[in-house]
Structure formats: C-alpha cells, structure tokens
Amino acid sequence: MDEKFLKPYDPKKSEDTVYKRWEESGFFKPEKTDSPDGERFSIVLPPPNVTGTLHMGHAAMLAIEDIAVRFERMSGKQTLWLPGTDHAAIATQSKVEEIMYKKEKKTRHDIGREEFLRRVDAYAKESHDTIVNQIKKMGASVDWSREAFTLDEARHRAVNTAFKKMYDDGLIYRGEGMVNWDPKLQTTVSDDEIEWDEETVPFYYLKYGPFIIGTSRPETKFGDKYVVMHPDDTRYSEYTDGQTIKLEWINGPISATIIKDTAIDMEFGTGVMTITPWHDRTDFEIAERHDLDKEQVINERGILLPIAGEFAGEHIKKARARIVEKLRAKGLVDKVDEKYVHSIAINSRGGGIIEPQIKEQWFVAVNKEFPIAYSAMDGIASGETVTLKKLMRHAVESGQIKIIPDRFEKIYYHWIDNLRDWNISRQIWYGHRIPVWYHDPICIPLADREDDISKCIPIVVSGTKPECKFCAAAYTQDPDTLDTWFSSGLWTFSTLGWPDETADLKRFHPTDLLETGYDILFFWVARMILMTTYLLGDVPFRTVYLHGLVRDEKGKKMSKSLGNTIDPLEMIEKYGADATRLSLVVGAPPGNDISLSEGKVRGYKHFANKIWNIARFVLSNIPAEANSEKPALRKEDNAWIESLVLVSEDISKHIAAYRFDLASDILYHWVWHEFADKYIEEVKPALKDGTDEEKASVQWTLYAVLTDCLKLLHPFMPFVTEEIWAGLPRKDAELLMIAPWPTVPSDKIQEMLHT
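Please provide the structure of this chain alone, in the form predicted on its own.
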C-alpha cells in the first residue's frame, strides 16, 4: 500500500499538485481523447468579469459544469470546455476611475483616452490572473490552451464583423430613443444591467386643474402639459380626446391637452396621470403613439433646465423640497403619503441612480423584418422573412433549445414579447469602440485631381480607419463603445474562431450545454440566442441549465453589508475544493436557490475523509499485486456488485439528464451508508478468518467496488479521487480523469431517460 495512505487526507497538500498533474497531462484538450464513435461534447465557460473575485455563485457554476464535463470525458467523448473572461466594460472602467481618483484626485479626462486605457488594461490583466487562479482552485478541467477574452484581438474582429453585417442588413441603426442614463458615470446603461431597489419616499397628490394627479417626483413635472385617462373611464366621460383646458401650474398658467389611452390603469389612484415623455419610458411610449411633444426637463447631470424657471440650474435632489413648498404656497398640494414604497433603478455596475433620457444612440432593431441569409434551424428556411424576436422565440419554441427547468420557458417568452430595440452604445472609453467613421464635415479637394467631392461617403463602417477616395478630408471614429453584452453575445462561436470557418467551429458548434444562473437568463442567454441565430442561422447551444442563487443558511441573499457572505476560497482553504463543490450540488435542483452554511461544507470534508479511509482499508486488505482475474464470487459479494451496477445506472441517468443533485445524493448515501457502513463491516470476519476462496472473493469485490466508486465520485470530487487513484496498484487508465466511466450502454441511458 502506498505510504501516503498511512496519513489522513490533507487537501491543502494534495490539490495544487493534482491540478498541475492534470494540466501537464494535456487531457483537458479534446484532441487527447480518442472518440471512436466521433462523439463530442462542448461547453463554454460563462466568462467571469475581470473586476471581481470568485464568489459562491461562480463556485456553483464551476462545480456543475465540471461535473458535466468530467462525466462526458470519462464516457469517451471528445470534450471541450472553453474558458475565458469578460472585460465588463462599465464595471472595469468605473473601478479604475474610482482607484485613480482616490489615489491621484484625477479623472480619465485629466490623463486622456490612451493613457487611461493603458491603466485599465493593466488592471484587467492583474485581475484576470487572480480569477484564473481561483478557477483552477475549484478544479475546473477547462482547456486553457483555448482561453479567450471578450476584448482580445480575435473577439474584436468578430465584433466588428457582426456589427457591419447587422448594419448592412439594416438591423443596427442610429436614432433617438428612450435610454437608461446614469448621471454618475455619464453613460447609457443596458436594461440588463439595472437592479431595482426599494425606497420609502413621500408621494404627492397634486391639483392639476380639475384633476388630482400623483407623483413621487415633482421635479419632473415642469414639462407636463398632457393629462391622460382611460377612454372607458366613466368618471371622465365629459372630457374628449384632444380637448384643451387652462389651469394653474408650478410656474404659472398653462394649457393642458386631454389624451385618452388604454395604457392607463383605472384602478390606480384617481385613474388620471400627467406624462413627462422625456424622462419616463411609459410616458414616452404614450407620446409616441399620439405624436405628442417631448421636452427635456433634467439634463445629463441631474440639473434642472430653463423650463424649470426659478429652479433652473439646481440639482433635482436639492430642488425637490423647494418645488413642493411652492406647490403648497399655491394651494396645489392636495395631500401627501409620507410612506410610499416604490422601486428605483440603479446601475448594477456603478451604483448610480438611473434617469431615463431621450438620446441619439445606436440600437439593434429587434422587430424589423429581414430575409435570413442562411438557416440550419428546423422550421426556418433560408431566405425566409423573419425578425430577431421571431428567431429568438423559435429557437426555444421549436425545441431546438431546451431550458432546464422548463418553467423558465414562459418567462423567456414573456421577456421576448416585451423586448424593445436594444441600445448598444455606451459613452465610456473601455470596450469595443464602435466601428463607425464619420467624414469631416468640410470636404478638402485634392490639389492634383478633379474628383467629384459630392461622392464622398459621410459614414463608413469598418474595423480600420478608412481613407476618402475623393478628397483629402479625414475620417473620425465614433467615440462610443459597444455594450458589453454585444461581444459576450458572440461567445459560443467567436471563441471557436468565427468569422473564419475553423475546424473548432465545425466540430464543436452548436455547443451542447450553457450553464448559468437564472438571474441572467435574459441578460446574456437571450442575447446569445439573438446573435447566433442571426449570424450563423443556428442555435448557440442545445440545452440551457439554470442554477439558483446561493443564499445563507437562513435563506437570505448573501451580501457584504449583511455580513453573511461565504468566501469559496476560504472554504477551499479550510475544507478542500471537493467539500466546497459537493456542498453546492447536493440538494440543489436546477433553478432552485440553495441555502449554504460553513457547517454544510465541513460535513462534506468528513465525506472526503471517509472516502480516503475506505481506500486505506481496501488497499490494506488486498495483496500488493492486486490480482486482476475475477475469482468465483460468493453470493453476497456478487449481490454487492449487482447493487453497484444499479447505482451506476441511476447516477448515469441523472447526470445525463442534468440532475446532478439527485446523482450526488444517491452516490453519497451509497458510498457511505451501503459500501462503508454495511459491506465493509460485513466482510471483516471473512477477511480475518475466511478461507482462501472467501478472502479472494471479498478482496476482488472490495477492489472492484472501490475503483468503480472512485470513477462515479470523480466528477463530483475530483481531487481526493484522483489522489487515491494514483496510489492504486492496478488501474485501467493513467489518470482517473480519463478512466472509462462504469459501463452503462448509451442506448440503455437513453432508455432510462425516457422512463
């Protein structure tokens, strides 16, 4: 028996060495696996932001994906798990700006774009190295030779190619629209990056002529000159659509127009509201439907504009109390609810409170019809007229993408049905700069030529700076950058070499599995479906597995402010990666939040020790040469072999169906309570006092069960099982990570999946 088994298992001394052994073997690469049937399995790692460190949500993601990958690799498939990181433009830029201002009292404008981007790149590189090390600590068997970054040169080329194709097809356009504006960071923000926070504020009921209107934001009301009501509301039947009325308002008398619109909730408040089309999305949509005027009240920095009269130039927060006092003095405040609870939109990347604004931006048109050039999707023919929303819905509705758990499909459809044109431009410096170039407004004729300067092209979409063929004027690139989700939306195929037709792209796309948290189903998953179905005419993945949030032991969301966070790296340091991984999988069905405590992690450290002690017992009770020939087995030993076969079938079925929670629970109980507590205890008398034939039967069975248990456990607990495997006297693979999965025919697995 290997001398290491004489000591207790110590993950701190073992795990880094084991991971290095895996890396050096080259078996993380799919090319190293000989797949006689040509089967493959591919998955891309959802790229962690380079601004952060590993949290329990990431740890759960890595554990689940590694289980799937190791199972498929051991099943003999060419398996690719492609890693990478996300530049997370807004989050990364705001972090560097925060550090720079704290240390130097400088902004990015003080040092210029080039120097600022150099500093951001340096920060991202340092943070990237930290993230990679943490991914390795979790035991993730990714192919590091194919690692990608959403802002590297290959991805930049893919982004420019995608942008140009979408622009040429009329699916990307520049125009005015309602956007989420962050006054703190001075940029637009995607719907996907908004978090909603509750706050308690006063709610004011104001007299607007003969009506009572309600608002929590009186500072926006200077431009309100339309009063809207439902056409079926009998309380206001005396008023007609388009009717004007005179009334006294904040800064004097105004003329207001009656608008009848079905968007009004007759049950809310008085059933009447005024609208501020420039600063509220619902109001903007009403104004668009009725072709109403839109007037800006608050500028990009939260300052009131001249329309506010005496309050012009004041910040909205400071002006609010004074505005209310003026309304009171004029007798326009009917009543005030001091404890009104409502939700406010916050930029999750920078913490700024969102102020809706109408701005000229770049958008992706999701409702525009176009003929799809190429389609490999069932039910969509090449040349068929579609919209991006139709492609997104069809990919799931047709069954070509399966969402686990399936209850999220209805939520997905609801989100798509309400999807607006996607604002993709950001007013920041870090990120993929928009590949659009504008000709200087004044043409400069060439001295030695008589070209027609009227042929000068005003806008050119190109990844490189163009030159005008008809005059000497220069082109200037659009200063904005693209929404981070634009580049990450290409992730499943840009990482495989697109826009080139590479061997990887042909071999491993569509990917088999996309595993991520249910909280970014729409932020990222839907964007990937949009980009892939349009650009490749195919789906990006076959299955979407959604894991839940990791909460504390009382079910509360983990946060630094509550002091209830659990650091996965601290848990790995204390109890090992195997225990940390298993604590995030057992009792965690797809789509369900799980409660986690340090005690739970500690409990699975005891299980890792149990596996080690089982191996020590088995190896100390078999001959050093471990006879490979199967002897005649006792009836009771044969029964245990049959029991293990049934367990293997169950575990294989559940892993193939992505029910890792069920597979791990069955395996945990069988290894500990059946193999260790029952079988090992039952055979001790035979090992001590049995005949040679009885001993041979028990020894062969113990070794066979141990090796198969190690194989079954390996996807869940790769470190301790690989360390034990290295000390086995006889084995069917150099490394456990490539050992053949306990044999269950693939047709039998499929049969079990359907029963």
Contents of the next structure:
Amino acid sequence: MDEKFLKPYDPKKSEDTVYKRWEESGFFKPEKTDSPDGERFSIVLPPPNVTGTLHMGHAAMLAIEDIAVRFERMSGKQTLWLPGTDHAAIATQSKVEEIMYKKEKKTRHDIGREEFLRRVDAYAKESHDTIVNQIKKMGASVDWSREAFTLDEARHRAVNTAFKKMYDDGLIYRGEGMVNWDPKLQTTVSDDEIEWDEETVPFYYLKYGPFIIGTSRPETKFGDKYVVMHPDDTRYSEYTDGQTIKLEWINGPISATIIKDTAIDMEFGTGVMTITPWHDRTDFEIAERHDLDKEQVINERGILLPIAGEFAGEHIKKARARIVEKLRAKGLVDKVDEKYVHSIAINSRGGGIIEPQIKEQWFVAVNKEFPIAYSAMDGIASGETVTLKKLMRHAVESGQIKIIPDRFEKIYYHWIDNLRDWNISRQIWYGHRIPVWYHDPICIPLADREDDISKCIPIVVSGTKPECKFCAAAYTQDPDTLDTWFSSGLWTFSTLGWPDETADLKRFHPTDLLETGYDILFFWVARMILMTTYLLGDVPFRTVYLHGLVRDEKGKKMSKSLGNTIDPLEMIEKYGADATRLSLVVGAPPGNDISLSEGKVRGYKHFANKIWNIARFVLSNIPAEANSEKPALRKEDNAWIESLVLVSEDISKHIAAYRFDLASDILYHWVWHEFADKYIEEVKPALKDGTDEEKASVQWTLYAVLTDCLKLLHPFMPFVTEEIWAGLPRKDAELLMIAPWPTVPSDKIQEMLHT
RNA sequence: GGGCGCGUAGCUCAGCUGGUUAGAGCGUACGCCUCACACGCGUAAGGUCAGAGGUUCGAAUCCUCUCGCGCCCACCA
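Can you swap the form predicted on its own for the form predicted together with the RNA?
Complete assembly follows, chain above in first position.
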C-alpha cells in the first residue's frame, strides 16, 4: 500500500498536482476521447465577468457543470466543455473608472479613449488570470486549448458578422426611442439591467388650472402642456379632447391642451395627469398616440434646461426644493402627501438613478416580421415569416429547448411577451465598437445619384473602415459600443468558430446543456436563443439547467456590504475543492437557492477523509497484487454487490435527470453509512478468522465496491478519488477521470449477481 | 396589480404519482483514543409536518382559504 494512505487526506498536498496530471493527460480535450458510437456531449462555460474574482455562485456553477461533464466523459461520450471569460462592458468599465477615480481623481475623459482602454485591458487581463486560476482550483475539467474571450479577435468577427446580417435584414435599426439613461455612467442601459428600489418621497398635488394633478417629481413639470384624463371619466366629461385652456403654471401663464386617453387610471389620484413625454415612458407613449410635442427638460447630466426658466442650469436634485417653494408661493400646491412610496430605477451595474430620455440609439427589432433564411428547427421552415419574439418562444414551446426546473418556462414566456425592442448601443468605450461608418455629409447629393445608390453610401456597416470611391473624405465610425449581451448571445457558436463552418461547429453545436443561475435567464439565456435561432436557424442548447443563488446560512443574499460572503478560494484552502463542491451540490435542487455555511463545507471535508480511510482499510486488507480473478462469492458479499448495483443505477438515473442534489445525497449516505458503517464492520471477523475462500470473497468484494464507489464519487469529488485511484494496484484506466462509468446493463445484472 | 417559490426536529434540507411507529446531515447531550478513520464510533434527546377547513377507509403528500418569508414581472402619474 502506498505510504500516503497512512496520513489523513490532505487536499492541499494533492489537488494542484492532480489537476496538472489531468491537464497534461490531454483528456480535457474531446480529441483525446474515443467515442466509437459517435456520441458527444458539449457545453460552454458561462463566461465569468472579468471584473475581479469568482464568488460562490461561480463555484456552484463550476461544480454542477463539472459533475455533468465528468459523468458524460466517463460514460464514454466525446466531451467538450469550452471555457472563456466575458468582457462585461459596462460592469468592467465602471469598475476601472471607480478605481481610477479613487486613486488619481481622474475620469476616463481626462485620459482619453485610447489610454483608458489600455487600462481596462490591463485590468481585464489581470482579472482573467485570477479567474482562470480559480476555475482550475475548483477542478473544472474544461478544454483550455479552446478558451475564448467575448472581446477577442475571433469573437469580434462574429459580432460584426451578426450585426451586419441583422442590419441587412432590417432587424437592427437606428432610431429615436425612449431609453434608460444613466447620468452617472453617461450611457444607456437595457431594461433588464435596471433594479427597482423603493423610496419614500413627498407626493405633491398641484393646481393645474381647474385640475389637481399629482406628482412626485415637480422638477420635470416645466414643459407639461398636455393634461390627460380617461375618456370615460364622468367627472371631466365637460372637457373635450383637443380643447385648450389657459392656466397659471410654474413660470407664468401657459396654454394647455386636454387629451383623452385610456391609459389613465381613473382610480389613481384625481384621475388627471400632465405628461412629460421626454422623461417618462408612459407619457412618451401617450404623446406618440396623439402626435404631441415632446420637449427635453433635463439634460444628460441631470441639469435643467432653459425650459425651466429661472431654474435652468441647476441640478434636479437641488432644484426640487426651490421649485416646490415657488409653487407654494404661487398657491399652486394643493396638498402634500409626505409618505408616498414609489420605485426608482437604478442601474444595477454600478451606476446611478436612471433618467428616461429620448435618444437616437441602435435597436434590435423584436416584433418585426422577416423571412428566416434558414431553419433546422422543428416547426419553422426555411423562408417562413417570423419575428425574433416568435423564434424565442417557439424554441421552448416546441420542446426543442427544455428549461429545468420547468416553472421557469412560464417566466420566460412572460418576459418575451413584455419585451420591447432591445436597445443595443452604449455610450461607453469598453466593448465591441458598433461596426457602422458614417459619411457625412455625403459627397454626391442624393438628387445627383441617378438612382444608383451605390454611388455614395452615407452609412456603411462593416468591420473594417470603408473608403468612399468618390471623394477623399474618410468615414467615421459610430462612437458607441454594443451591449455586452450582444456578444455573449453568440457564445455557444462564436466559441466554435462561427461565422466559419468549422469542424468544431459541426461537431459540437447545438450544445447539450446550458447551466447558469436563474438570475440571468433573461440577460443571457433568452438572448442566446434569440441570436442562435436567427443566425443559425437552430437552438443553442437542448437543456437549460438553472441553479439558485448561493445564500448564507440564514438565507440572506451574500454581499460584501453585509460582510456575509464566503470566499470559494478560502474554503478550498481550508477544506479542499471536493468539500467545497459537495457543499454546493447536496441539498440544492435545480432552481432553488442554496444556503451555505462554513460548517457545511467542513462536514464534507470529513467525508473526503472518510473515503480516504475506506481506501486505506481496503488496501491494507487485500494482497498487494490484487487479484483480478473473481472468486466464488459469499452470500453476504453477493448481496452487497447487488446493493451497489442498485445504488449505482439510482445515481446514474438522478444524474441523467439533472438531480445532482439527490445523486450526491444518496452516494454520501451509501458510502458512509452502508459501505463503511455496515459492510466494513461486518467483514472484519471474516478477514481475521475466515477461511481462505471467505477471505478471497471479501477481499474481491471490498475492492470491487471501492473502485465502483470511486467512480461514482468522481464527478462530485474528483480530487480525492483521483488521488486514491493513483494508489490502486489494479484498475481499468490509468486515470479515474476516463475510467468507465459503472453502469451495468440490465441483462448483466442477473448474471453478475449469481456467479 | 399579475405571477412564482417556500414554510417538515435548534440549523440546512429529503420525503416521487396520498398507505405500516415522519427521515438524513450538521448541531446538542452522554459514553468510547475499539488494531481504517477522534476529520472517528456508539447511544440519546428533539417534530400538533405554518394555521383552518375539505376530499378520502387513510394526507406532510391532493383541493380551498388564511398567515408568514422570499423572488420575478408591470406604463404606481
């Protein structure tokens, strides 16, 4: 027996060495795996953001995915797990800006676009290296030779190709729309990136001519010249749509127009409101319906514009009190409700309070009909007229994508139904620059083109800088960058070489599984489905497995400000990666939040040591050269083999059904409380005083059970099991990671049990 | 306002399509350094399965309502 077994298991001593052995073996690469029946399994790693370090959520993701991957690999499939990182545009940029401002009191504008991007790249690189190290520490069996980054050259080409195709199909357009403007980060953000916070503020009832209107934001009211009410509201039936009235307002007399619109809730307040179409989505929509004027009141930095009269140039935050004071002085304040609770929108990527604005931006049209060029999907034919929304819905509705747990399918549909055109342009610098070039002014006036539109093209979509054939004027590129989810939406295939028709793309796409947290179902999963169905006419993956959030032992969300975070690296350092992995898997069904405590991790470290000691016992009780010849088995030993077969089947079944929580729970229990507590105890007398035949039977069975347990445990606890495997005298594979999974064909079970 | 999830021993959770005295781990108490393991072994305490009503021969498990916790969505002027 190897002397290492004489000491307790020390994860720190072996984990790095074991990982190196795996990596050097080449078996992380699918090429190395024989797959006679051609079966394959592929999955992409949800690329972690290069904004720092990995947290427990990442650890859970890595653990779950590695279990699936190792199981499939051991089951004989050619297996690819493709790793990478995400540039996370806005999150990374704001992080670097924050650090820079803290250290040097400089903003990105002080140092310029080029220098700033150099710094972000440096930060991203450092962050990337940390992340890669952490992924390895967790034991993730990813194929590093295929590692990708959402902002590298290959992905940039994919992004430009996708953008151009969508533009040519009319699915990407530039237009004026209501966007979520972040005055702090000076960029738009998507609807999904907004978080809502409750805030208690005074609610003002203001006299607006003969009406009383309510508002929590008097500072936006300067330009309000439309007063809206429900057409069925009998209280205001004397007023007619389009009627104008004169009234005294903040900065003097104005003329207001009555508008009747069903968007008004008669129950709310007085049932009358004025609108600010430039800074409110509902108001914007009313204005669109009635073709009303829209005026900007607040600029991009939150400063009031000249329309505010004497308040122009003031920041909205400061101006509010003075405006209310003036309204009071003019007798326009009817009453104030001091404790009004409403929600304010905050940019969740480290930004500020969102101010809706009308801006010219790039959008993806989700409701526009177009003929899909090619479709390999069931139920959608090539050339069929579809919309992006329809494609997204169809992929799941038709069962071609299964979401686990299935209750998220409903949530997914609901999200699609409420989806508006996707604003994809951001005014930040870090990210894929929009591949659009402007020639302004055009050198040949439209009138002189003689209908040959190729003569001078004002807007060119191209990955490279175009040149005008007719004049020396250079094209200038759109200064904006793309929403980070645009590039991550391409992830399952951009990582496989698309737009080229590579062997990898043919072999590994669609992927089999997409595993991620339910919190990014919309951000990412939905957008991958959108991009893939549209660009490839296929689904990006067959199954979506959603894991929950990792919370602390009290069920609270882990956060730095609460100080309740548990660092995965620290847990690995103290208890080993196997224990850390198991603590995130046992008792964590799909879609349920996981509550974690250090004690839980410690408990599983003890389990790792238990396995180690089982191995020690078995190895010290069998001949040094374990005999592969199967002896006649005692009745009891046969019964244990039977029990093992049953439990293996159970475990395989649960893994195949993505119930890693149940599989690991059962395994833990069987290995410890059946194999160790019962079988090993029962067998001791026979090993001591039994006949040679009895000893042979017990020894053979002990070894058989041990090796199968190691195999079953390996996906969950790859390090200890591999380390023990290395010390075994006889085995059916040099490395446990590629040892055959102990599935016993049903016809063999009977045979096995009765020999 | 709409939707979803959860509420089972101190803590974290199993209990599938309803069926013998409701389970596990951690923790606790007590006893054991028994020649695989003290990162261990053994024993024990601890639950009106959130509450009420209903379906049923029988419910933690199905239905209805109530309470509590959490989450998601929505154009809360």
